[in-house]
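Taking the form predicted on its own, here's one chain by itself in C-alpha cells.
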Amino acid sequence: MATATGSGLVVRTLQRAGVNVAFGLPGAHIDGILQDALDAKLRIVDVRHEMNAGHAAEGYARVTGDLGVAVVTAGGGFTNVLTSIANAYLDRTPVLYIAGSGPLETDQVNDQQAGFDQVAMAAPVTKFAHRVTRTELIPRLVAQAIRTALSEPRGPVLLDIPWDVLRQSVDVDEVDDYRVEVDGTGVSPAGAVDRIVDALSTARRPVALVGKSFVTAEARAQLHEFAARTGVPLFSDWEGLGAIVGSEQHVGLVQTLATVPEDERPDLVLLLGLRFGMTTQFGTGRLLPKSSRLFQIDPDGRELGRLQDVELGVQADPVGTVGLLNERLGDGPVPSGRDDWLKTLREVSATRRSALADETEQHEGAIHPYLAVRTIAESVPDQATVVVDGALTELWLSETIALAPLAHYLGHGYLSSMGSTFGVAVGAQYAIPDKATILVTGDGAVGYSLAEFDTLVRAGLPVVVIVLNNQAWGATLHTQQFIFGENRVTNNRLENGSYSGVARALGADGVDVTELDQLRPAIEAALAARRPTCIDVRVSLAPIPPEERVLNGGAPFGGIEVDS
C-alpha cells in the first residue's frame, strides 16, 4: 500500500497546478510541506520575514499572471501574512496562503502559536478560507482553492492546515485528484461589441484605460493590434502600464488626463480591466469628463458604473472581449483625425515634463527628485520590471516612468501598504529570472525589509535597488507642513545610517550617489554585474511632485517647495 502525508498530498497537488516555486519560511507547523516540496523538487524560496513571503508571490503572481503561493507558519507567521493578503485581495491578486496550525487534538488547550481562529481574520479579505481537518480532503481542498483563486475576480484564498492533518498518513489510492485548471472566461456579448465598434468609428477623442488583466504576451498583442486599426490611445494605471508599452498608440499613465485642455478632453473613454476609483479621481469628472460616453468592461460586475455612469457595462474578460473586438473591426481604415489626437496627447504629457524639468533649474542643494527619476526612466533596460515603493518615491516616478520600456510596473495598489514591494520584486525577479528587477524605493519604505538583501544573496537573485533618500518619511512630512505649519513636524525625519552600508553587510553590493552624473553609470554597472545591489541616491526633501500639490488642493504645476 502506497501512503502519503498530508503535506505530500499539499505538493502532489500544487504541482497538479503547474506550480514550481512557493515562498516562504521555516516553522514547525509547516516543516511537513518543505521536506515533501525538497524531495519533489518543489522550490521554496526561504525569506527573512513572512510579511515578504505573501508580497513575493504577489510578485510572482502579478508577472506572469499565474497562481502566487506562500506557505506559513502558525500564530504569527499567519499574522505576520495577513497585510499580503489585504493587499493580494483588494488588487485581485491570486494567491493561495498556506498556513499551519496547532494540532486538533490539542485545540483550545493554550498551546504556543494558538488560541484564535486564523479563518475568521482572513476571512474578510479572501475569496475562500478554510480549515481542512481531514488528511484525505486535502486534494480535494486545495484544488477548489486553486480554481477559486483564479476565477474572476481573481482574489487570495486561504487554506489553514493543522500540524497533526499534514503528518498523517493516508492510502493514495483512497485518494482522488481534482481539477485545478480554470480553463477560460466569458467575453463581452457580440452585440455589445458591436456597441462599442460603432462608437469608436465617430468618437473624435477616444482613449483606452488599460487595467491589469493584459500580462501575457498574447493579452498584449490582442491590445496592440486592437489600438493600431482603431487609432485609439492607450492609458494605463500603474498595473497595466507594461500591457501598453510597446504600442505605437501609447501615452502613459492615466493621470496625463488631468492637465489636457477643456475643449480637447476625450469624447469616449473605454475601459478596460481598469477600476473607477483613485486612479479616476474617484468619479468626480476631472479626470474622465461626465460628458464623455463610458464604456466599461471588467470581470467583476461590482465595478460596472461604480462612481460614473456608463453607457455600457459588461462583466467579461477584458482580454478576450479585446480579441473579439479585432475580429468585429474588419479591414477598414483608421478614422481620420486619430494621428492629430493621439499627437495631441503626447504633448500634453511632454508639456508636463518640461514643466518639471524647468522647476528643477532653480533648485539647490541635493539632487532633485524629478531628475533622478527621470534618469531612473532613461536607464531602465528593455522588458524589465519596475516596482515601487514609498509614496513620495511613487509619486514622483509616476511623471517619468511611462517613458520606459519595461515589461511591468507594480506599484502598491490599492491597500498603499508602506514597505510592501521588496518582497513583490523578489517574486517578479524569480519568476522572470532572465530579465531586469528594479526596485525603486524611498528611505522609509526600505526600512521595513532591510534584511530581505540577504534573501536576494541566498537565492541568487540580481534584484537593483534604488533607495531615494530624502532621509525623511517624505510625503507625511509634507502632510504635517501643509495642514500644521513648518514647526509641527513630528515623527519623521530618518537621518542615521547607510543603507548602501546595511546591503554590504548582508552580502550584496552597495553604492552611494550624491550627484546626478552618478546615477545612470551606477545603474548600469549594477545591471552589468547581476548582483543584487543598493543604489542609495541622495535627494532633496523639499520639492512637492504635483500629485502631492493636487491631493493638498493645489494645482499640478507652480513650483512648489517646503523648508526641508
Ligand SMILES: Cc1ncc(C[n+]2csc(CCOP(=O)(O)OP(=O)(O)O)c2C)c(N)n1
Second form
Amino acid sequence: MATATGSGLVVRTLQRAGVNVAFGLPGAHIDGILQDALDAKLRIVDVRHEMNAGHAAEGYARVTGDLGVAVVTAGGGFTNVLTSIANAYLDRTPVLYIAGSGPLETDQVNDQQAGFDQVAMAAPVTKFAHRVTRTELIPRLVAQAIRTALSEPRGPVLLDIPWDVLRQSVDVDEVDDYRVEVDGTGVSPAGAVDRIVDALSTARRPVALVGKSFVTAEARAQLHEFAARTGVPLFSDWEGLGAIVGSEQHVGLVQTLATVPEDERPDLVLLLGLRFGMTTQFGTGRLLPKSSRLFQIDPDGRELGRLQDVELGVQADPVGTVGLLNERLGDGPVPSGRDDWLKTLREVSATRRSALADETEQHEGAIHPYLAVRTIAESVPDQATVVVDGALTELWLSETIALAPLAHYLGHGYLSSMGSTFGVAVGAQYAIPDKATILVTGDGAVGYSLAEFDTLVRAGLPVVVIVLNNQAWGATLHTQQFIFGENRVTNNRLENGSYSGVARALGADGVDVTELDQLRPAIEAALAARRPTCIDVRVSLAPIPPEERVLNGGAPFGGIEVDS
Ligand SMILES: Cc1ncc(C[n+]2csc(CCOP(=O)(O)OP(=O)(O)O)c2C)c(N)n1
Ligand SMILES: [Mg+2]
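Given the form predicted on its own above, what does the protein look like in the form predicted in complex with the named molecule?
Next comes the full complex, this chain leading.
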C-alpha cells in the first residue's frame, strides 16, 4: 500500500495549486512540512521572526497577484504571525497561513506551545479559519482554503494542523485531489457599462481612482488603454500607484485632490476597486466632492457606497469591467477639454512640490526629508518595487514617489503597523528577483526587523534598505506636540546606534549618508552591487509633511494650530 503523510499531502496540494515558495521558520510541530517541501523542491524561505514570514507571503501575493503562503509553528509562531493575518485581512491580500498545533492525541494536557484556541484567535481576521482533524481530509481542506483566499473579496485563511495529523500516514488510494483554481470573478452587466460610458462622455472633470487590483501587467495594460481612450486622469491609493505609473494620464496619489481649488474639483469620480476609508478622507467630501457623480466598481458588494452615496455601485471585477469599457468605447474620439483638465491637475502636483522645495530653503541642520525623498524618487530604476515603512517617512515619500518609474509601491494598509513591511520587501524581492526592491523606512520601524538583514544575506535577496533616520519615533513625537504641547513629548527618542552597522554585522553592506549629495551615489552603488544594503540617512526631525498637517486637521500648506 502506498502511503502519504499529512505533511506530504499539504505539500502535494500546495504544488497542485502552483505554489513554489512559502515563507516560514522551523519548529517541531511543522518540521514535517519542511521535510516534505525539501524532497518536493518547494522552496521555504526562512526568516528570523514569524511576523515577517507572514509579511513576506503578503509581499509575494501583492506583487504577483497569486497566493502567498506562510508556515509557522504552534503557539508563539502563530501569535507572532497574527499581525500579518490582520494586515492581510484589512488589505484583502490572499495568503494561506499554515500553523502547527499540539497533537490531538494529547489535547488539553498543558503541553508546550499549546493550550489555547488558535482558530478562535484568527477567526475575526480571516475569511476561513479551521483546524484539520483528519489526515485524509488535508487535500480537500487545503484546496478549500486556497479557493477561499483567492475568491473575491480576497483575503487570508488559516489552517491549524495538529502535529499528529501532519505525521500520520494514510493510504494514498483513499485520498482524492480537489479543485484548487478559481476561474474569474463577476463581470459588470452591460447596462452598468453603458451608464458609465454615457456619464464619461459628458463629464468635464472626470477622474478615476485606482486600487491595487490593477498592479499586474495585464490589468495595468487595460487600465492605461482605458485612460488613453477616455483621457481620464488617473489617481490611486498607495497600493495602486504602481498601476497608474507609466500611463500618459497618470497624476498621482488621491491626496493630491486636496490641493485642487474648490471650483475645479472633479465632477465625476470612478472608483475602480479603491475602497472608501482613510484614503478618500472617509466620506467627508474633502477629496471627492459631494456634488460629483460617483460610480464605484468593487468585487465586494459591502463596499459599495459605504461612506458616500454613489450614483451606481457595481459588484464586479474592476479589471474585467475596465476591459468591457474599453470594448464598448472602441475608437471613438476623446471628449474635448481632457488635456486641459489633466494639465490643471499636473500643475497642482507641481505647485505642491515647489512649495515644499521653497520650505527647504529656510532649513538648517540635518538633511531635509523632502530633499531626501526627492533624491530617492529620482534614483529609482525602471520597473522597481518600492516598499515603505515608518510614518513621517511614508508621508514624505508620498510627495515624490509618484514620479518614479515604479512597477509596485507597497506601503501600509489600514492596519498601519510599523515594522510590517521589511517582510513585505523580502517577499517582493523573492517574487521579482531581477528587478530592484528598495525599502524606504523610518529608524523606528526598521528596528522591529533588524535581524532580517541576515535573511536577505542567506536568501541572496539584494534589497536596498534606506533608513530615513531622524533618531525618533517621529510621527508620534509630532503628534504628542500637536496634542499635548511642545514640552510634553515623551518616549520617542531613538538616539543610539547605527543601522548601517547592524547590517554590516549581519553580513550585508552598510553605508552612512550625512550629506544630500552622497545619497544618489549610495543608492546607485548598492543597486549595481546587487547586495543587500542598508543606507542610513541622517534626516531632520522637525519638518512637518503636508499630509501630517491634514491628518491633524490643518491645510496641507501654511500653518497648523499647535495647542501648547
Ligand atoms: C505596531 C505599531 N506600533 C506603534 C505604532 C504607533 N506609531 C505610529 S507612527 C510611529 C513612529 C514611527 O517612527 P519611525 O519608524 O522612525 O518613522 P518616522 O515617523 O520617524 O518617519 C509609531 C510608533 C504603530 N502605528 N504601529
Ligand atoms: Mg524616525
